[in-house]
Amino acid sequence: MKKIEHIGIAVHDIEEAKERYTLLFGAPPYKEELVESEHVVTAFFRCGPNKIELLAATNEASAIYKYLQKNREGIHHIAYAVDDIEIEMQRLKNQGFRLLNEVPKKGADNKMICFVHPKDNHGVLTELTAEIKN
């Protein structure tokens, strides 16, 4: 793993959250994206070299919707950048980690993603991300 790619924060109201984080960081999100396959809308902010991703559900099929039914708003996951997501997924499987998806899937911000079960990381949902190379 190369670095923390971003921290994902689950929110009920993306517009209200964007306003608050714009005030916090002194700048608006640099990118907003609808990820239809995940039923979420995202907004990305920069904080120095780091990124913060706000996530809000677009419908009840969203994992974010289900998460917010059981939990309050807040940190949802930590994402780590990897060079080769398939190699990293296999490495983690070999180490006994449970993956929440068996093959990488397209996520926000031009990334392929895979999630690692939070029970295997002391309650922290972990996301692997790799840049999509065209």
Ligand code: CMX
Contents of the next structure:
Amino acid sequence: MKKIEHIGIAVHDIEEAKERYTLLFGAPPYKEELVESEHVVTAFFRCGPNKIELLAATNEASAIYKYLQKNREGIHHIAYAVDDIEIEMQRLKNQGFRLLNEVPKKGADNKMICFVHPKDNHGVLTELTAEIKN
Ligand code: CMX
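For comparison with the form predicted alone, kindly provide the form predicted in complex with this ligand.
Below is the whole assembly, all chains and molecules, this chain first.
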């Protein structure tokens, strides 16, 4: 794993959260994206070399919808950048981590992603991300 790629924050209302984080950073999101496969709408902010992803559910099938039924708004996951996502997935699988998708899937911000169960990381939902090379 190379670095923290972003921190994901679950919110109820993406428009309201975007306004608040635009005030916080003094700059608007550099990217806004609907990820239909994940049933989320996202907004990405830069903070120096780091990124913050706001996530809101688009419907009740969304993991964010379920999360916010049980929890308050707040940090939902930490994403790490990896070079080769398949190698990292296999490495973690061999060590007994539960991968939440068996093959890499397309995520937001031009990434292939894989989630690792929060219970295998002391309560933190963990995401592997690899840049899609065009
Ligand atoms: N962080 C920490 N713990 C979490 C969690 C999170 N984000 N989401 C769920 N949990 C915990 C729950 O609190 C629950 O714990 P207890 O059993 O102690 O109550 C346990 O995990 C099971 O949670 P659940 O509410 O019953 O939900 P599910 O098991 O159905 O799903 C999870 C949980 C993590 C497997 C599912 O949300 C998932 O597959 N997530 C990955 C995909 C995702 O999150 N997509 C949205 C983001 C997309 C993006 O970034 O683009």
